[in-house]
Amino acid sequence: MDAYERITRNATEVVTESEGRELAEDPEGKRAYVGYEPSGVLHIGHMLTATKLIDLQEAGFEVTVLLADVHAYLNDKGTFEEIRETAERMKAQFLAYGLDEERTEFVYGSEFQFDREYVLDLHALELETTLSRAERAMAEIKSGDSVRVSQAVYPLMQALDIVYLDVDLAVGGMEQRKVHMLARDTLPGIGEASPTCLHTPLIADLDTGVGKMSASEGVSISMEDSTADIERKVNDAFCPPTRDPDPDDEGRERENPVLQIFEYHVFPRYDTVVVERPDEYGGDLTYTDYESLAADLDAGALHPADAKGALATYLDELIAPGRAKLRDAISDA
């Protein structure tokens, strides 16, 4: 695998490809970047873009983790000092989900968005952008039904961010994309280059296969989850004997969230994963790609109980070490 095929390995898309294949041919200290609001607890989407930071820096990149905290403040998630507990909470479970810590670094926020320099760039900005453009772009990751001011100005502060981090490539799920294409075609009226962008896949409703799964509604896994939580989520889950499942009743489009999670998370981290089987139902199976995997699904040979067997093993070897550590910041507390 080359550093592009690393790259861009699960990736939905690069904006533009061009951008980053000039990335690729000398990613050795590059930096790239990917901000989260501090919630304490890793869920299946932070280790998704978490995953992709490990590919990137197994490429040659160094990591930054924005610890959103003036973020999260204007989307209402709590004090500062709530946020800021929560966000120690959040690094030592991405240390412990495999990101490098000599190739990362954190950074919060508040280190840097109440700079002159920058409240001046961000008014600059203010300048650019129409009301129902900022709006557009916070409306998929907005909290509550209706846009304050404050969350208006949110997606205008991502854009500056990836300015003042002097990052070589913004890192986020596809709910990410029209914030980065705010940034793209707003910083050069301030006089700066337009970002490039790698978005990451978003997994369905582990119920139903329909839409993407969300920490605040339906069924998530996170690092809170036992073994037995694990189990009893991934036993549940919608997983039809095909990757392409029909739509429901109502005509939405559905994924099949099991195989999206072993092809998002799992076979990135491993480079064999062994179904466990009875000898009477024909014994363990050995996949060394996703492909494999799917294409037994699809054709019969891989039942999905047993598929959903090893998914929650592995799922739960992934979640163990930084389980350890958000029960340690507990009993610590």
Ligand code: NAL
Given for the second form:
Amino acid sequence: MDAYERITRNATEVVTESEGRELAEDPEGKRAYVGYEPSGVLHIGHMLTATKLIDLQEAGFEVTVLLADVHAYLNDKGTFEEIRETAERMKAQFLAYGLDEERTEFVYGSEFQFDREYVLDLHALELETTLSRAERAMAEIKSGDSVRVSQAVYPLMQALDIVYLDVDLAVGGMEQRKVHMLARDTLPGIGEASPTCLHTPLIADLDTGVGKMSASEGVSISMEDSTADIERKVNDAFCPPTRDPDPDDEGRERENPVLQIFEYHVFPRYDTVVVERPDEYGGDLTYTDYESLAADLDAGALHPADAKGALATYLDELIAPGRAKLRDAISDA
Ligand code: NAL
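Hand over the structure of the form predicted in complex with the named molecule; the form predicted alone is what we had up.
Entire complex below, previous chain first.
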């Protein structure tokens, strides 16, 4: 796999493609960054961007993980003390998930976001940006029903962070795209370059295949889940035996979350995936790429129940180290 392919595999888009290709020419020592509002427990959305960070590290990138404590505060996620405590737990879980410790730097937003120079740049960006643009950028990120002034400042700080952390590539889920586009459009107005951005897909709710999986609604997977929780959730997941689940299901784009998790979480981390089956049902199936597994499910050669059994086993193995860290953190507290 060449560097560009590794950098962009499973990504929904790189903005722009030519900028991405330029980075891929010599990725060694380049810096990618991603930010998270600390929440304590890693869920499957965090794990999806983390898998992309692992790809980037394998391609030669250094990674900065921004523990966005001030952003979490501005988005009404608690007091600074509460946010800080959950951030420390998150850090341990990221490393347990497989980020390369040598190539990962964790930074708290509050380490630099109160500096005079930063605050002055922030005010300059506030002058550059209309309130409605800031509000639109936050549509898929903000919590609560009403928009606070803090939530309009939030995307501007996210844009500025890209400058202050001196990164070559900003990574995030597709829900971050409007913030990144705002950054690309407004940063030149304060004399800074537009950042190159890479966006990962959103995964459908496990139980319905509709919408995006999030910690707040629908069924999600997190590092808090026991092996039994994972088995139950995966077993109950929406997984029709064909890739076009319901042709009459007009207007509702239902995805197959079981296949999505194989594609975005399992295959990037395993060279071969084995679906165990008793001999009377044909014996074990071995796959080296996602497409063959999906094709078998489509063709009826792989039963959804067998696919789910294998998925639960692999997912459990992926989260086990992070789950152990979480237990340590909670028993220390
Ligand atoms: C992500 C977040 C906050 C600040 C950032 C700064 C730079 C790059 C990424 C960042 C958190 C993100 C979320 N908006 O929704 O969790």
